[in-house]
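There is one chain below, alone, in structure tokens, taken in the form predicted on its own.
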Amino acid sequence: MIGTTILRARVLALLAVATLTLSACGVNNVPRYDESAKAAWSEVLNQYQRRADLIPNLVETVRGYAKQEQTTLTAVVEARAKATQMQIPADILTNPEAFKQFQANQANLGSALARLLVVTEQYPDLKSNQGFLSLQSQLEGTENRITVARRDYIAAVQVYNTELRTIPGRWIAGLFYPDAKVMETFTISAQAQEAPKVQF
């Protein structure tokens, strides 16, 4: 009986051990990294969506002023629905192909919305426009959200990917979370990377 009761003692003691250890050792680490850089990824979501928002009223405002200007309209409107209609899957953060057509999607419609606000400069009436303002300030300060919302997923990734690449994190990640993958991180087109020509 004495036997037991030390034997369960001892037993229990090296449980309380062996649990500090591995907490102390980063075994939480993976599971912490994944749902911050999953968090990150929601607001990225999140602002895009806002973005996608925002457009109907745009394009109705400037279709009042701007008439003649229904090719960059409906440029707008197609590149809108081409990236809400995206069926986004579970896995496109382990998912290299999904991510990037997202990606390409997100870039499409970005770049159809400045076409549109460079068209508008040409009408002085719509720039004066209270609603249009207003929309248009809405607007940037959403695509400042989505640059802040992107760096913060890259960051939170970053912390992720790299424990999941260097030991120990590589060793935990084997042992407790397998089905653990790399998480894919927005990049710049080639377009961009380019720098611009300048001609006089």
Contents of the next structure:
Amino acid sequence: MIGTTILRARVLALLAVATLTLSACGVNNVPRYDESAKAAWSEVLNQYQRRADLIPNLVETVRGYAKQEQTTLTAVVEARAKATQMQIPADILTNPEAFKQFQANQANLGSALARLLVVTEQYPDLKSNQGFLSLQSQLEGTENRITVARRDYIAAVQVYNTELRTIPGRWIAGLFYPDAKVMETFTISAQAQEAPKVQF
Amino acid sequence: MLRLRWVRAALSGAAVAVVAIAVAVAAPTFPKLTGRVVDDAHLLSPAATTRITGWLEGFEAATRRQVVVVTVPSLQGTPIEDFGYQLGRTWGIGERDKNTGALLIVAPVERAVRIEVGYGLEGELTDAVSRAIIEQAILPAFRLNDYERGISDGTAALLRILGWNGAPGPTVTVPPADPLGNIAPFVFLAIFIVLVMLRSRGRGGMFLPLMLLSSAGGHRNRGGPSFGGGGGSFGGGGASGHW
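Let's compare: the form predicted on its own is above, so bring in the form predicted together with its partner chain.
Then the entire complex follows, led off by the chain already shown.
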């Protein structure tokens, strides 16, 4: 009877020591960094959505002043449709193809929009329209927020991936989180680096 | 085989170190938060500095929100948008969980001005409103090289948009309401609270004393050395202008 009590106490003590040691060497780091990377990702999605939401109004406003820019307008509408209609799989962060597709669609929409904004420079009436100016500043702000959100995501993923790839995080993940996979991150595409071309 | 693995581990470690250094180098050196008006580019007279500091103190006392005016001699090659949100985060302007801070940044050498808006104020101080303040209250004076008036009028207009009428200045015509701006802050706030909760596990206890300090310092002249950010964060909201 006394023997079992002592044994139980010893097991409990051992467990307590093990828990303390494990948490001290960061056994929770993998899920913690995973959560912050996912939170950063939802901010990225959120900002891309915000941009997509601004586009219909922008297209309508520009169309009112610059009907002859039909090709540029159609390109924006189509790029938006492609970007918003993409089914985003639940595992997009660890699925290189889906991630690449997502990035390509958004980059495509970004450059179509940039071309549209360059074209609008030729329409003084449009440029003095209050509604257009307001939309333009919101769009600029959204592009800026996208940049910030992407950068925060890249930083969060860097922390997470480093934890998964280095010791002791690598051992801990192998032991406790065998499903944890390194996440995809943004690269600057050749398309995004190219300045929009204007045809006159 | 074993040796190969070690080499690979060492290489990936080196790669991580290189990335970390690259990230560290990319961030510019930020000015010190010496008060509510940080005039490192020397655009303001002592009288104007005192007056604007007084407004900003009154504004915080009334609304608990924080606005800081900063002029910099150089952006160090960084676009003002990148500089602005990082500066806001470094200083932690605004209430911690509400992110109710904003910055007015002036870089006379680059001829750039920016209103940087914390997550929590994006609904009131939208990009379009920020642009209107810059275009109507700030740039006309800057184009005449009257920096003091531009900064003073711009700050006054900004404070009025944020619900404080204690500063005199010209009226700014606000563009039609932005339907997105009304929902977006709540979404940001929700995400942000999650982020803050995740991050704050590691470092408790630092902010309460800081916040107490900053509210205690509210009535000293010039904001004094006791002024500090409340811990708010920024996500790139606002607008920029050039002249």
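Between two forms, the rigid core is the largest collection of C-alphas that superpose within 1.5 Å. Positions refer to the first chain, counted from 1. On a predicted model such as this, the values are computed, not experimentally measured, just so you know.
* Is there a C-alpha shift of 2 Å or more at residue 9 between these two forms once the rigid core is superposed? -> Yes, shifts by 2 Å or more.
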